[in-house]
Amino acid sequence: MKGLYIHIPFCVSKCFYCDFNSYAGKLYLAEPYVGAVLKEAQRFSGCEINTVYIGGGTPTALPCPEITRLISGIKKIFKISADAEFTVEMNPGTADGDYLKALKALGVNRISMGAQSFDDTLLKKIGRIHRSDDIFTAVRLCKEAGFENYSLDLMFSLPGQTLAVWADTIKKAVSLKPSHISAYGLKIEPGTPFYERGVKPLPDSLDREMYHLATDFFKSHGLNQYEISNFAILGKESRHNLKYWHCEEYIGLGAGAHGFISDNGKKIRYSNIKAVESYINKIGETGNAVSEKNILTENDIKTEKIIMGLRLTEGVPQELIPEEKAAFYIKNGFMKKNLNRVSFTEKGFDVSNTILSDLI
């Protein structure tokens, strides 16, 4: 079965580090946008789906009637399995008890919450609309609405962040007993306010110290690392994101969304028009807003399997890695072998980009 990703490009405000396809001040387009997504979905009518992920942007910035219309609509268009993982991203600053109860009633069974930090000074510095207390409130509201499966996104290497502040964040995050945590190091991307302001990343040594502090702390509290930046209690790994890392098929709907599908025996990656107005207009005209489509060669597929698969702690089948290179990296402690699979060690994760460049 395929996965389904739906992109919601609306935000209350744009965070200073964000290079995702999202826009503040355009919620007046919510109604036509949802209509366009549902029309685009008709291209894939009847497809069997076992993971749904509504991301953004801030999906919970959508008015409740619109997200209700969206979810109700896709449930009619697709064949969504009874045991599907159904995730909606949420900013703690938009948490609302009635809204969460409505999501639960619609079949959503997982919330992914962009907490980022529990330090109010840092949250303000990176442009978040919420504060630390809002995270605790949001988790309480999730539980009251019946959500047992919720994830927290955290960020480290933030400007001005110290090891002690990061330690406090991961401690508070774990105290909320999430089933899943994602921990990402800040990257200064071109086009973001941070990039324009000349914000510099923290030293690599401190970045790595923060990363290892988190991996050790999460493991000691039952959140096992299954991907370079992701940790979960057993059985609560993100099934949807695993589709990406396993190079499985998924449909992408919405402005700027990406998809990976088979068509007439060919593997195709595609992406949609990014601009919200252009996306709505194009769907209205043709029902299709694909702006780029790439047909993958066998070598492309192999390369993707290496790049994506080595993000996972389970690694990749040994035959994907040239024997002499695998032997070299295993000998020098960057990789390890388990049965017929090769994976990065902790040391290897720290320099994974360099090794991947060598492998491909």
The other form holds:
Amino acid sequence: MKGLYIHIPFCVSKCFYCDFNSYAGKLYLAEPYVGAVLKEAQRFSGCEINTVYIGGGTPTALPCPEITRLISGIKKIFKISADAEFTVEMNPGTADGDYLKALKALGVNRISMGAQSFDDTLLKKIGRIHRSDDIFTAVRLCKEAGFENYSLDLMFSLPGQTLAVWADTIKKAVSLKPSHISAYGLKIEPGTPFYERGVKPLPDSLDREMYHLATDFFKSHGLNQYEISNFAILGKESRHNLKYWHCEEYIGLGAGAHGFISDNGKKIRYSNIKAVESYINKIGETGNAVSEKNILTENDIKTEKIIMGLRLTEGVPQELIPEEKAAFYIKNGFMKKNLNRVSFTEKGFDVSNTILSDLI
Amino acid sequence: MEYNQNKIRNFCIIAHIDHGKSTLADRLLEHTGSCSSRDMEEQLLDNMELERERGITIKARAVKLDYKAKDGTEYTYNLIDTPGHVDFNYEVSRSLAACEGAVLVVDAAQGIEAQTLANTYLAVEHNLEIVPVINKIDLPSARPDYVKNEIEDEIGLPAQDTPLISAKNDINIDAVLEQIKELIPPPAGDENAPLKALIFDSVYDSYRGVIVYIRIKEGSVRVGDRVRMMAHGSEFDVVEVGYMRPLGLEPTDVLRAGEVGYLTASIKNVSETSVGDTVTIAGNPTAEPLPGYRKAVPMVFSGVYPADGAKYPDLRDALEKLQLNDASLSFEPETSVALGFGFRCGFLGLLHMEIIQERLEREYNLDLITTAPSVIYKIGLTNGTEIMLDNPTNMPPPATIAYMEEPVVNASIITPNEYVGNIMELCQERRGIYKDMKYISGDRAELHYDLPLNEIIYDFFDAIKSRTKGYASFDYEMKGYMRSKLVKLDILLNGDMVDALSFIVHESKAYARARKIAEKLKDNIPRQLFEVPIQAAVGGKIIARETVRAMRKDVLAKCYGGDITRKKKLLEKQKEGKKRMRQVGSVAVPQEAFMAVLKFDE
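Having looked at the form predicted alone, could you now put up the form predicted in complex with the partner chain?
Full complex below, order starting with the chain above.
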């Protein structure tokens, strides 16, 4: 069973930190775009799927008829299992009761909400279209529509953010009783408005203080850390995202989408053309818009298992890590061993890239 | 053209850096029809890439030009290029010894500069006739009359007829060519005497072997002659003789007294054809070799290691190839605990060292780590024996040392008067002993100091330039050894000694330098998983300490929508970066950290 990721590259406006493949002011392309995605899906027709994730961009920026056509379409093309996890990402600024009810009726059973912060000054500063109140409203609408499984995305290390402001944000987030929280530290990526403006990252020490404050706080509220940036109540871990970290297969559809599939026994990672227009044209011509394709070697597969698996608190089977390296990192408190699995400690997560680059 | 000694002019060009030496050389080539501007690679004489970039000439080159004078007579002009740095002073003096005259290029706006003056004096010492020309005459800031006065006052040459030219814009070049004919005397020397030829340069060519550049002082040499290098003692059968032309070598039958040309004789290594040596005929030798031969002796030593240990054989090959062309470069294998396998290399001076390093990196595509340069110390042991030490790592235990001596040079610095104070201060900082000072013209002084060589090999040249706005010039020669209180400074990272960072320093400077190095290392060693103490020690006693704090954060928060490839690439890049660092015990040390300790004065 594979995962299915569908990318919706439309946003009402671009946030200042965002380097995702998404475009403001292109919603006029929604109809041909959905058509193209459904056409691309034909390549994988009949494939068995047990997780669907519609991400973006802002999927809920699509008009209701278009997202309805998209979801109905893929349900016909793929064999989606009855107990599949079906997530749609949502911007609290676009929350609408009827829209949510429509999603629910279509079989969506999980909402991932880009809350980011509960501080209006910060929300404005990072270019979000919503305000703190909108998050409360959006969560209420989700519940009214029948969604019990919803996740909140939060960001820390934002410019000007203080520990107190962050503490308030995580408190408010937890008060909304989400089943899942993702907490991401801001990274200033080239090409983003933040980067162009020369915005400086917060000091590493403050960044880590925020991070550890959150991990401790979430844990004490039953939201257990299961990945570097992800927390969930037991059993509500994102099954779709776990596929990434477990190096399982997923189909990626849409502009700039990534996929990981097998073909004749070969493991292939691919990604699609990023620009919306070119994607639509290419699909129209050939039904396929893959722009990059990597056939993984045995070594690549092993490397990926290590770098993705170690993002999880469950870690990886110990045979993946050279014994003397594992012993060294365990001895110094960066890793731990549990049964036959090796995983990072909290201290290890903080410097995980340095250690991962040593392990691959 | 028929050989006629009276129609030969052998000359070089003296100019301050940027004053237009290479451009003028190009024009002289063009105006003698030696090559057109189209087929002329820009600035032909400086044909090493590095030279052109640095705007300096490292090795002498020579070229033969045919000049038809205004009166219709045909002349042979031999233009001999000279290196322009104190490390190569000896090569300069040999180039000058091959000439009868020198064209002195002075910038019409800037006037005479210290370095030009020093080289002019050197030329006068060699009895060369000076032909001044004033260049860049078309600049708005040109002051030809002022500069003419300067030439008359400071050099003592009549300047009324000095050609006013622009090499860049091709103005009045013919006047220069005429002046060369008028002012520079033809060579003298008996064509029928036994051969006496000066080697002023040599280059290795993979087809012909060494090409020896010579100036025939007396006698002649032809193909088939058995020749002897008088200082070196080796003998060869001449395979080819000829002239250096702008676009290549031009073989001929015989070279006669007064001529400049080359010979080849299946010579395998430039070390057998040292600059300054005298070539004669083995069966009919000249009575006396030419004066002034000096073997090139390396004075500065440094460990040179490949950044990637696997490139050791490549480094050896590259050094061997460079040595074919540069007899003053020496090297032998050495091993460092921190850096693995490498070579102990000997250089003429710091610039020579930098040039070799750059050539290794550029021309041979090697990534290098070099250790702090060292001079050769003399160590008297308690058992009565004396050893010479060029590698601090090999310093014997202090208890076995009775005394130490360090090499000292006679330094002469010519500076505008206003900077005399700065120079004195600098020399004092460098433990210099003041000898004397004289005013050589209205506004220039020449200072003499005895300076320990180890104080000048790092950055003295740069320090002089920066404290005199580039106006001072500096020259030195070895004087001898002097007893000195020297200590070995060791660096420890996380408690482990890093042999490649050890160096020998005067006791009085140990503290300051230890602190400086510890700071520099702190700035250049990236944070690691652990805190890294940096310590500097003399004889086991810690005299400076810094700490690189442990890394707080290196984590990727998010993987974008299943984009695993991006994360993988990032980590692989990080791994590559780490590979380029040296593992010293538990500490990863980047190449820059090793290099940073070489620069004190910043």
